[in-house]
Structures are given as structure tokens and as C-alpha cells.
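Coming up is one lone chain in C-alpha cells, specifically the form predicted on its own.
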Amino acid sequence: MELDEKDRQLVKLLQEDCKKTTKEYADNLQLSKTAVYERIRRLERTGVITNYVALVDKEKVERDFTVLCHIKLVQHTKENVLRFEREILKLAEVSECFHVSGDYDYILKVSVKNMKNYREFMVTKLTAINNIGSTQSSFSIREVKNSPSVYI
């Protein structure tokens, strides 16, 4: 979908605070109040907008030991790669989880209380799964930026 200047002006305010009311988007934008209903109508309809989350303070709810899992499966074949990708979308601790070309099969963004947390996750969930061959893993320091937001 091509989106035009007020589309993406619309969409970063969006991304900034989308609990703002309908009447705050039309007067930033210098657009009336129907054309902004109508065009996040519009970016909802087209898939432009997905979904509308409330973003949580992982320190706040204890999940701030941030770790990048890299993962190789022992073999790549469809059935594999299929049943690995399943048993991830279960498991509540991995926030993100990307399929990458390199050294490793796939990279997990996993978010935790503490060590023995992780430790726990890795013995009783994610080494459980069938087919991951090995496992290396980074630990962050300090998360330099975090933005769910995607440049338009």
C-alpha cells in the first residue's frame, strides 16, 4: 500500500501514543476529525496497523535479563524447520524469535528474571524441542535502544 505524507505522519504519531483521541491526531495533522478516523480505518483494513499493544517496563514485572539465544538445528529440512518454529511460538519467555542466514539457524530474543531463570528455561523448554543440534548464548549488559516502532 502507498501511504502518502499525512498516512506516515499518522502512523509515527501513532506508534508514539496511539491513546490519544481521534480530535489530538486531526489537529496535529491540520486534518479534520473524519479524515483521520477514516484513514486509521484505512491502515487497520490494509494491515498497514496490526495490532494496538500496551508496552510493559520489564524491570518492573522482573523480566530484564535480556538473552540473544543463537540456535542451529541438526537438520534443515522443511518438517524440521517447521516443527522448531512451533515450539517456539509456545514458549512464553522468547519475545522474538528471527530465522538468519549465517553461522546459526535462528536467533531468540528471551526475556527472563535472572540466571537460574534461564538456566531453568534452557534444561526444561528450549532443549527439549527435537532437532537443535547446539546453542550459544549472549547475555545483555544494557539495552542501548528498544523502539517497537517501525521507520516509515
Given for the second form:
2 protein chains.
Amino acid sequence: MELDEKDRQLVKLLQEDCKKTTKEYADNLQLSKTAVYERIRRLERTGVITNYVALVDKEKVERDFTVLCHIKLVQHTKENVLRFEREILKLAEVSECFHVSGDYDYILKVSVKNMKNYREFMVTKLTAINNIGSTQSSFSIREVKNSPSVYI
Amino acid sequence: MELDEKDRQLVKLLQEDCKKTTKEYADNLQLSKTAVYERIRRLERTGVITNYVALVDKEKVERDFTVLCHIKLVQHTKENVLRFEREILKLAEVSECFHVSGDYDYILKVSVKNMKNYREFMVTKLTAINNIGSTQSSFSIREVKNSPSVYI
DNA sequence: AATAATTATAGATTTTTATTCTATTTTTGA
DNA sequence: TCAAAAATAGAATAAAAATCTATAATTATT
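Alongside the form predicted on its own that was just displayed, please also present the structure of the form predicted in complex with the DNA.
The complete assembly is shown below, putting the previous chain first.
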């Protein structure tokens, strides 16, 4: 799907706030309500917009202890990798997990309440997964930026 | 603010999909429309829910080349740190930036189109920031999980 | 370049949902 | 135990989404 300038502006607005009225986006983009309505439907239909979600203040729900956990596997057989990834998907504390090149195999973003809970997570959940060679935890001292949006 | 079980379930639902009707959440939680409506307003008012956003398919908008970039600063004076963070905030390609403990000072999540664009980003934007000592780029081979939501 | 076909847009209408209101129930605290 | 406060349900109203019809703009075709 080709995005024109109006589409890009619209996606930008929807990534900032998806709960405005069609009329508000329309006024902002100098289009009619129907035009914006149809454009949004098209963005949804073609899969550019995948879903709409509420964002939560991690501090308010006591999950603002964030750790970037670097993991090396012992063995890199297909079965081991798939099992590892399947197990990671089950862990609610892990909001992001990337298989990466470089010094480590995986980088995880983990959000828990405090160090005690992180230790618990490590001991009872993470290292319970077979085939983990070593881990290196980088504790977040400060969140400079943390947004799910993508510039377009 | 204290969250009861209904609140937690509601936040979970809203983090998955914030565009359902009040009635749908009400049916799911076995509450009336008004009860759910008031609970949502309270979650917003107390700052548990910060905002509502559209999520975009990075592949569809050609920003699915993801890199976790580890940065060491040369000097850690207050001014240097603040200037570095101020400059990072300006870079649209950086969706996340954490000041961390451990081997590196900062970990960034960068989303661009391809390696060529990443190189451009590094050369013209990132290393243009003063005070960067060294960088280590971990290229995402596969996104196992990538969600902005928090378990509660 | 002219015209047909397609697509996008605007404005009006209808339908659905959010919001407000009032009464009732439940919970909390003295 | 009772009064006050908070939460809930259901009804009424207001607002927005969704649809429809007509028009304008764009694209493709000859």
C-alpha cells in the first residue's frame, strides 16, 4: 500500500492519540470527515494499523523496574532456539524479545516491581529455561524515551 | 490508586484493544456499561492509563530494520549527560532510550528501513552527537516479542 | 489530448455509542 | 448498627460513527 502525505500525517496523529473524533483529524488534515474515515479504514484493512491500545503508566502499576537482559544460549540448534523462544513468550514480565547478532543471542526487556522481583524472575522463570548459557542484566537507571510509535 | 480485580482485568483488555464498545467490556467483566465507563474515566483521571494509540506494522511502513545500539559516553558530567539525552530525544529513529548500569551507559532501540539507512543514521546523526565514546550495534534477526503492554 | 472508468471526497442521513442523569444498592467508617 | 460515601444499574440524551448519495478529482485508455 502506498501512503501519501495525508496518510502519513494521519498515521502520525493516530500513533499519538487514537481517541480523537474523526472530525478532529479531518480539521487537522484539511479533509472531510468521510475522507478521513475512509483513509483510516483503509489503513486498518491493509494492515498498516494493526491495533489500538491503551498505554499504562508503569510507575502507577508498580512495574517500573526495567531491565535489559542479554542472553547467550549454550547450543544453537533449531529445536533449542524454538523451545527457548516458546518459553520466553510465556513470560508476562518480558515485553520485548529480540534475537540479535553480536555479543549476545537475545536481548529482552523485562518489567517488574523491584530488584527482589527481578531476582525471583531470574531464578524461578528465566534460568529455569533450559539451554541458557549466560546472562548480563543492564538495569535501567532512567527512561529517556519509551514509545511504541514509528516515525514515517 | 488501588486497583481491584475488575480494574486489572479492564486494564488488561484496554491494553489489548482500546476500541471496543463500553458494552463489550461490560459484558466481559460482568458489570454494567456505567460501571465500566466510570472505571475507565477513573483510570484515566488517576493517570494509570496515559493515552490511547494506534500500533503500526513496521514492515508495512518500511521501518522493520531494528537495532539495539549500546553506547558508552566519554565523560559523565551532568552537562554532557543532559546534552546527550536532549539530542537523543530529537532523533525520530530512536523509539526507546534507557540509561543503564553495566557494560554500557545507554541502550537505544533504533528503527530504520535497512542497513544503508542505519549507516546513515549512525554517521550523520548518532555519532554527530558529542561525547559518544563507543557504540556496539546488535541487529535484530528476529522479533520474538514486541509489545508496549505491561502485565498487571 | 480527450474521454471513460475509477477513486476520493463532501455533505446529509441514519445508526450506534458515549455521556449524563436519577434511583438503588453496596461498601466503608464512625 | 447506622449514617455517609461510593459504586452500580437502567433510562434518557447527546455525540460520534457509519452509511448513503452525489460530486469532484485522479488515473488509465485510446
